[in-house]
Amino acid sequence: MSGPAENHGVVTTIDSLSNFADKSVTVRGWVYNKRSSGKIQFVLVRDGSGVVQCVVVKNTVGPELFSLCDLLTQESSLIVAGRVHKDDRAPGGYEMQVEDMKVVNVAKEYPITPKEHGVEFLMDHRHLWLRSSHQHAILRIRHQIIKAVREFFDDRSFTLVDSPILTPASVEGTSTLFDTDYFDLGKAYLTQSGQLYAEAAAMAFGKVYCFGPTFRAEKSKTRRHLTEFWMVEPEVAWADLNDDMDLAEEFIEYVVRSVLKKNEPELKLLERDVAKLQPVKRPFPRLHYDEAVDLLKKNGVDFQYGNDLGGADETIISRQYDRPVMVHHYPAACKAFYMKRDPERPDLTLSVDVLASEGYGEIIGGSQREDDYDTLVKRLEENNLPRPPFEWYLDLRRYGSVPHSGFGLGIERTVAWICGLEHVRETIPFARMIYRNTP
């Protein structure tokens, strides 16, 4: 092996190599291809940050270190020196002329090869799947949505409430709950929101929203579920459907046109049409439930009023349009039970979910919520819910009770339909599914 390549230099990563040209820097990164031609060899090394041609001359490094290049592989680690030079061909328009290089690592063979390879063989190599361009370009569009997330809501004097994973009760139903034994005092489960919580502190702070892990038992096989997903969730006081519908629009359109003016390398790598969400702006088209049942139905589907949207229906009222449709006012018998119900049609609630265009479907979940003291009570025994695991709930009710709205983001499928993705299994580093727990 070669000498300290790393004394070469500064130290630097691939994406800051146009602050160097002409100069000799030292990159530190993994093969991620190479090839030959003669007396030169051609090394592309990525870091995380980028990929780099680096170009290797024989005479110009002599034959020792020429050598080297024979012994590296896909993935093998190195530390590579050289000078930058400008080059609108090579990748990030920039290329090195090697000087020097020290081999960290030679990779064993790498399972993961330039053919096609089956679902499940990349799922089961899913930690090494993370490396290959099309999942880190995906990834690294979730790391924008996330930030863009923060950024709307810190720019908006929300306050960051963090929501308790372990929770004694059930939000969204107690058919999907994950359970384990709590000490002394029973079960505990694994929390389907952190809406409730969030009820909470939006008594305390106004404006508040929670942002983490939920999971569902859901046994669901479908493209868009997932048993452990994350999951923003905004709660403002004083607010009611239209403002969260306002509110929920905004958001959207603030964080898809974050990732389009952040992402554009990557939304091209993943060959996205960007022309496809470049309409998604405000205001978005508000269906009402009945309207919706309508536009089924003259679509050919046998939809049952009353029954919630099921993923197909949400496909087909959702492609009729060029950005988000919100679909308001749910009938009561398919909705949980701390949604308001509209006082003009009692067997409504006040609630909404945003169906990302082109098919696909529902991102967001959200409702006025139910702030008579009376009324919630009556909706847990009518949902034969326990009641004194919801004591403390029902104290935001006892207690200066207000007009409240809130709703959920699911941030995997939000990853899915930005990146135009077919499965929600690559939108997250390492999917639970009821299929799958490892890696």
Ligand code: 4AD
Contents of the next structure:
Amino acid sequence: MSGPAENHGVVTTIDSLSNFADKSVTVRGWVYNKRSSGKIQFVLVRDGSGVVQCVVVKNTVGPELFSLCDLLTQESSLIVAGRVHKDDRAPGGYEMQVEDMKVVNVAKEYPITPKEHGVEFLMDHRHLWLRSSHQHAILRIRHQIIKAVREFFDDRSFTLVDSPILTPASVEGTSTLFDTDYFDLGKAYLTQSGQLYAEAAAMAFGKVYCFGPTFRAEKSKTRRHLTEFWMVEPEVAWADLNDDMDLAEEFIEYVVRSVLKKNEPELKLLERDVAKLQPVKRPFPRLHYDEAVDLLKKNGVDFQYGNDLGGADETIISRQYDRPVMVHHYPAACKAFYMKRDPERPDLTLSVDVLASEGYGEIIGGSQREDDYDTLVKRLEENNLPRPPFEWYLDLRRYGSVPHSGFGLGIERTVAWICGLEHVRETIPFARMIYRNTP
Ligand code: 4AD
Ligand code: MG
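Could you give the coordinates for the form predicted in complex with the named molecule, as opposed to the form predicted alone above?
In what comes next, the whole complex appears, and the chain from above leads the way.
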């Protein structure tokens, strides 16, 4: 759609206004706010790239155009043409002296106003809430995190090999599977993790990653759990647990540095204390499960050796350090069937969880994989997993099995940590949780 008048210069976006100082341009957007002082109206317009103050002076534009401003309710859409002026007091450093304006749609009374709304109300209006500056900043940071994730692996010769979403079997245990009828083939399940397929791909390509939505029928109603979330999962042939931890810390450092570099305005808007993110550099502390248990006991937690760490335990551990901490060698009893055991301590697995700092807890789960055919067959039996859907997975141990490792990073928990948010529900455009599948 063109501007109100073709002679008002190019159509541009608000983030590019600095290229047009003292020139006339056209921008298209939505009314963010409006105030008036008699013969001058100030209309704050947002277009997704930024916000600009548009100054409408009655004596310059004439009474007819000036009165158009009275129509402008919050979130009305419009096309404005005007001269760009540098103004250090203005939000983006520039404002527009309006020369022409076209109202495209006068918005009905907008449900989200600057007053406080409850979270449930805002989540019910998520399709509109996305326009608010906080939500906008969070999703811009999410975008940058995803970009950094891809850059990191692409620059290190990993090949993206995506895993299927509809699968015949479970990866992370059967208790959190969503199922669906699949024609004449019985049940299919929404994948909990692309890992098993990434392992197949690693045997074909060496270093791979998959990156997609994953699903858990989580009954837990916590600030860390979604039923649909995005996970990136690298898998590397010939890598052992130590290599896996080296990769995880380099990866997290890269992602955090990239956000610190690219998202200063968004972090500022969210009032994120970036001093807490600055120390996120290699090496991260590495804590054996036994040491983690001792640390919990020292902090007065009545912890049962052999259990998985709960959210509260992770919070206590991660608060001890100024950067993420890697807890490794979890007991086999609380981890998945595919994890290789420690040959010296077969009750423990060659596994690692990376706990984000400031009490955020687990953002990565990973391990070295069991690569021996007979042992893996035994593990399937011990876990009461049916053999037929895993035959292809056993093939990877029949034909040229090698040591290999990988991990999965949850995007939403990473966004929550980097943005300093209480809850993961705001870190994904449209959250799916136990009590929510709309809008
Ligand atoms: O620890 P998890 O279950 O590990 C796996 O799925 C492995 N198969 C990954 C691998 O080795 N390739 O999940 C990995 C990460 C967690 O650390 C967390 O960040 C995220 O996925 N995650 C969730 N995020 C939001 N809501 C949930 N319900 C999540 N469950 C796991
Ligand atoms: Mg885990």
